[in-house]
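Taking the form predicted on its own, here's one chain by itself in structure tokens.
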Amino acid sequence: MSTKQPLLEIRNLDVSFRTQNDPLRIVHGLSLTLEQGETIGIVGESGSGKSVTSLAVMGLLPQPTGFISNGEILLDGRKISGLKEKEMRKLRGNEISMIFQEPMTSLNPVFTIGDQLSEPLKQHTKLSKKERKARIIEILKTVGIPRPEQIIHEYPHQLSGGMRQRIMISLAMLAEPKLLIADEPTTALDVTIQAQILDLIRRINKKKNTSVMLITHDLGVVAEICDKVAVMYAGEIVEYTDVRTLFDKPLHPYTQGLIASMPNMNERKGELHSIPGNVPRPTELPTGCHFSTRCTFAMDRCHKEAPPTISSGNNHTVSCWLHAIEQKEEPLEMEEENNVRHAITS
């Protein structure tokens, strides 16, 4: 049996945000673990609350309204949230980093581009200007950008949306952190860049043996390049497990809506199928399962009480009542029990 300690682990993780009343919480018991050298993909709707979640990982919380209110983040063993920001400072671009969503809102358009790639290697290294210089061209190279002696001379708004991503990929590739944390990294980008970007994570993922976080809404970059996956809603991971097994046996209802809604090349259809509904607000939560007013078998039960998180074998974990049925957790009304036996086998 290994001891071999996770590089990211999340446990019981809450978070929350500061209103005029009580506090609001976003994220809700959310524990996972990621390896050296594994990625995991985070997906979910817009609202399911992936990106609260890397930025709680970031220590990079809006303050004083967002906090952790709960649970505790290591890495490599070591607590990282509660730490000072001077602390986190130090972590961050060294040991973990992060591809934010928008490079044209995360780079500063008054600094040319070899201006913002200094300041981390200012931070974080001891190398001479010439140095840096020989360093930023270096990884401007590894990530695919032409001409990087001209580039670095250039603001981003002289690039394209594709060219400020791979300057965003660089910028968090300089130090070599343990840690990547990607969030929807080829949102508005073609179809011809965001295959590049992907393949470049996953080059930079195999060669480097840096652990990645995917934050997405896609299944298919999902299924491009991570290991596992943790299906958000409405705060909380719905369902847990390895790529593989998430698509050859999805188990939440709504894992199985997102699934469905994939556009399938080799299957004509008529329209493509969609959820009903949209992601609740933390201020409308239901009670009980947070899917339930979606959900196409939810039944009385799913309305009143909060499913338990059953395990379903080789690390597949999902948050559902049909499942705790399944398992015989209680016993059912003979006629609810094989209505159910059928919405899970259909």
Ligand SMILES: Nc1ncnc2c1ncn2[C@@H]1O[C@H](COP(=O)(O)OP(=O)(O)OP(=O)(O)O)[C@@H](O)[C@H]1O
Second form
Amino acid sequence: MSTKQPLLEIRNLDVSFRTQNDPLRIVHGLSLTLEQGETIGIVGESGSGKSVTSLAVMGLLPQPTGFISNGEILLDGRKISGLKEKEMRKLRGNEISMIFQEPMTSLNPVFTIGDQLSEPLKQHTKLSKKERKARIIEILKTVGIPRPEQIIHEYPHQLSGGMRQRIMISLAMLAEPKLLIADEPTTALDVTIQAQILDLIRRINKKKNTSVMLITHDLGVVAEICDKVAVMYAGEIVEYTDVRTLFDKPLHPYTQGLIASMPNMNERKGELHSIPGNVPRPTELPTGCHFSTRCTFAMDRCHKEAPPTISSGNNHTVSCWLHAIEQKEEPLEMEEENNVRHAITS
Amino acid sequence: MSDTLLQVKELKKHFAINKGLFKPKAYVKAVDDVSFSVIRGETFGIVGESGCGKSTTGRTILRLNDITSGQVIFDGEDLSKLSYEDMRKARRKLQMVFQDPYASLNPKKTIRQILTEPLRVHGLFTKQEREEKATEIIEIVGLHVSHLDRYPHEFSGGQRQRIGIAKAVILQPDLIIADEPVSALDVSIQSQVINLLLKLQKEFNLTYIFISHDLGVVKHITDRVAVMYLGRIVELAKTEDLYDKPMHPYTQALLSAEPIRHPDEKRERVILKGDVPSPVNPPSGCTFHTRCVSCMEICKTQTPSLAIMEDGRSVACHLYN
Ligand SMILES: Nc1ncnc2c1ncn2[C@@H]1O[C@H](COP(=O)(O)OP(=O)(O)OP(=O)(O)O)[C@@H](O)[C@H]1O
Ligand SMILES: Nc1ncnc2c1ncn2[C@@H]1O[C@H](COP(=O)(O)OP(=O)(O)OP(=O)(O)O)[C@@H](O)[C@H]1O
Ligand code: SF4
Ligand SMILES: [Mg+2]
Ligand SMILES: [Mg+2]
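Since we've got the form predicted on its own here, give me the form predicted together with this ligand too.
Let's see the whole complex now, leading with the same chain.
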């Protein structure tokens, strides 16, 4: 075994769904690595394939329609894509845990909070009933649930959205997983509660050295807690880099557009920078670069051929023809960079 | 004197909820003594967390639900006193845009029908003129004439919101109450719709009440903002003043909780303890006192009134009285 291998490695992943016609490819050529203790953000707009990617890692793609049609997923160097459901179940709630976007749908309404939290402990540990209770109360305290001794006897509907999300986090953390996948953990919550939850995830990540894969459409959340970021558009990673580089020197026109359209980046009451057009549906993807129909820099080639993934050093990759060409032609890079700055400061 | 278009005075909306056959009726104090005025041509923001009463305020102004007490004076006329029929007529001048554009568009009607119907209901123009108006407005909101004969489900969320806006604007109202108009939209689409709202405001001299929980969007688009907590306004100020120097402890906590804009940005956070209390049994005194870091004895018993500060803002907090 090598000493330094990433905790999670996704290699060239394709995920497809069976339809009445041909299978529809939803995620394409997705590669990323996550070291132990690292937090990666997966950002992208609705339908870009963020949840499908996380479900693929969890082995929870909807059956029998969803399947991994190419590539592989490795955890600690061990291939986990293609594992039998029984094997996968051992990993889930043990080495990998997930927090879902809507806590209400993932907590069972007919069981008390205490019952639901006991379940993974029963499955994955040999603790006695009394020890389980102590452990549950301890974890509820760590996530900031008031009066945990009473809450364990209550049902999900008796709790607020923020409290339910904290219960979900304790559920995910009980087995002290190495990898925590959080799918939009704060999207349904108010900012003040969001700040509490992000703070909690940050503390877990620091204290237990848990790796976190955080899925969000909010660049602010990324700035808050991620070390590195994968930006997804229409099923593909279009840019992949550390978080500072993403904000300081985004290379992909889509990333640039997203950052420039944050209201805070624009003069108050002025016209906001915006990306024209709509996100294409998976059945209507343009040929060539998927972003070509909305890209202000699109060239002929962009409409015809899918762009290669270009490395721009320091683990920064971008899938865009502008940068494929740029590597040879210096002047274009200058011009491009000025454009970026302009978009961000204007 | 600036030209006041709308004046809301001591507005209350309490919803009765049944707790059980033999239990006394309880009330959700969704809006509890709210007063503000909106100046013609401005964008007036209402922010606050889920359940604080933003939508209920908007809906009660339009009398989409009954008023418990208080007055809504629009262009000199007290809407709270209008008959049902007169209120229906008055709505031509006050329109609403909703968060979920899908729910507010009839799925069985074409866009053409959806857009011409409000004109027909209000007995405006001939059939031909109504069609012309629809053609005109569909292009103004950035869609195409060919879209007129399609149905709502054929459009993306952003396009549907454009249609929802077109439907409100076609009546040439004076005031549009937009309740979370961009909250359901993707980031790249959100900015398109905000730009559309800004453009229409200039073009038609519209006044907006813009309801949102998104502090960044509110900062961008509004001239003045009211911050609500548990059915009450706790602070009302010019947008720049509010964001530069929030005064109410709740506003301070709310603004500090907003995500940072850059990984290197450092922010002092006021982390609020616990959750928002129930609006059925709001805390005594200042309703924020249970979560306030500056809470004093007086706060637990006495309700602070809105006091006017030097810069013209109002703040309901004993720290400033
Ligand atoms: N069970 C399924 N069958 C067929 N298509 C699916 C299924 N689940 C998801 N998809 C499609 O896969 C694409 C990606 O969906 P996914 O849920 O991963 O998006 P997302 O990035 O998580 O979006 P959001 O921000 O809205 O959660 C979408 O176009 C969606 O319609
Ligand atoms: N028809 C109703 N019957 C009973 N209670 C209601 C009704 N409508 C709203 N409420 C309650 O009134 C309070 C204010 O609700 P409102 O929808 O105005 O909040 P909001 O600020 O718009 O929240 P959000 O940000 O979630 O949209 C809430 O406690 C809500 O549960
Ligand atoms: S009145 Fe008191 S409790 Fe209320 S916000 Fe001000 S200081 Fe805090
Ligand atoms: Mg998703
Ligand atoms: Mg609302």
